[in-house]
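What follows is a single chain, given as structure tokens, in the form predicted on its own.
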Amino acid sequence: MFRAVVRLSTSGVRSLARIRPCYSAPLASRCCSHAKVETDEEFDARWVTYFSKPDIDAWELKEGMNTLIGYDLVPEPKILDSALRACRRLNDLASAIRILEAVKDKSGPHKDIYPYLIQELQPTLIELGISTPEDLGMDKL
């Protein structure tokens, strides 16, 4: 008996603590941001220099593309080749063949975007002596 008298007190004392919400209009809101906005040719010249400094080391590179593949876009083949040439100076084959796969990962199921961006990179390529994933058969794996 005792238990139901203080399991209904409390009930009771619960709903009456109870906030009810108190709905009020909107607030108008104005953007105030003073930022610059970035053009795609200020965005690809950044990431162009970015992976163009001649004292870049392998955490920084990795660092970029990190960032980079973080975006949503699939990188310009300019900014591609200047980390792939990138990775040359470093001599670092493997993460060259991970930016590739990491630009075909991020292509999707947009199956002409990948083959446009091998197609520009070709002379790159082939330049510095990097095998794309699907020449040394990693796509069958």
Contents of the next structure:
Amino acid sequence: MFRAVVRLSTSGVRSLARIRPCYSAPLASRCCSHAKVETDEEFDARWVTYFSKPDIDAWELKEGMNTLIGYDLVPEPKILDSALRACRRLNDLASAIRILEAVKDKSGPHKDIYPYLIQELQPTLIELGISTPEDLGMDKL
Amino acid sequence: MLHLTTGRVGCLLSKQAVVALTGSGARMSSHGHHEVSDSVDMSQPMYWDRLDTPLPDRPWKDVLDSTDKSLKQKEKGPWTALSKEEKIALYRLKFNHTYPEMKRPSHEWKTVIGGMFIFFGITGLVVFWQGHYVYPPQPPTFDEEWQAKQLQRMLDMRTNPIEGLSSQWDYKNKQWK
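One more: the block was the form predicted on its own; return the form predicted together with the partner chain.
Up next: the whole complex, starting with the chain shown before.
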């Protein structure tokens, strides 16, 4: 989807402007093609559903993650939560940590996105026992 | 002097080539079968370290010894039971470099700038030698005396008298304005 930055909650974190393209409505406006445009909520829901597949296999996880990281956006916490749970079902802790590293890298110069994601994912991280790269000292060279 | 510097550049370049090859996975740390040639078998799932593609086709280490296998068994249970070292070990089994390691700065720029200056230097030497040995003698029109007479002639015939050369010459006092 074409949003540049993930939407932040009002829980104390400064909100970043959400840059929406002019054709955010489902009905196409004059300036663009006639294809139906997916809203951000639909995008998120689609990806949450993708990773929530109970019998997801390693290939699907890999393919999904690589595709998701290829998009020009940082995934919402709920998508990442779904992906981390998929890693749990696949008994793959290393990939879970890799996903956290990848979204930190995706944030680029926006240093406040990753702490927000970790804050939102904290319950899942504690529940599944996933340590962040920072906890393991792997965020330094 | 020249062959020493090219040797240094060559050594640096070959070191980088080795690093690039190992990074691309030509010789893996514990790959099952032996490759006769240095090229990668593209028909097999490959490993890569890429920022934009976090999960490669295969794990870094796919030939596991017994400690690795027992750790993988433990991974099937609750991850809260794993120690930090075990979690790091599991990561290192599956991946070669972490993201910070992938993004580590290299010293390649020094090779590039150094190589540039070496080639500038060689070119400078070639140009100097050429000026000394190849060029014909300078025409007489470049001599100081000739240039002075040339300038005097131009002023005498009032070259560009309105805005150019002769307009800058004070004919009464025989000097530049």
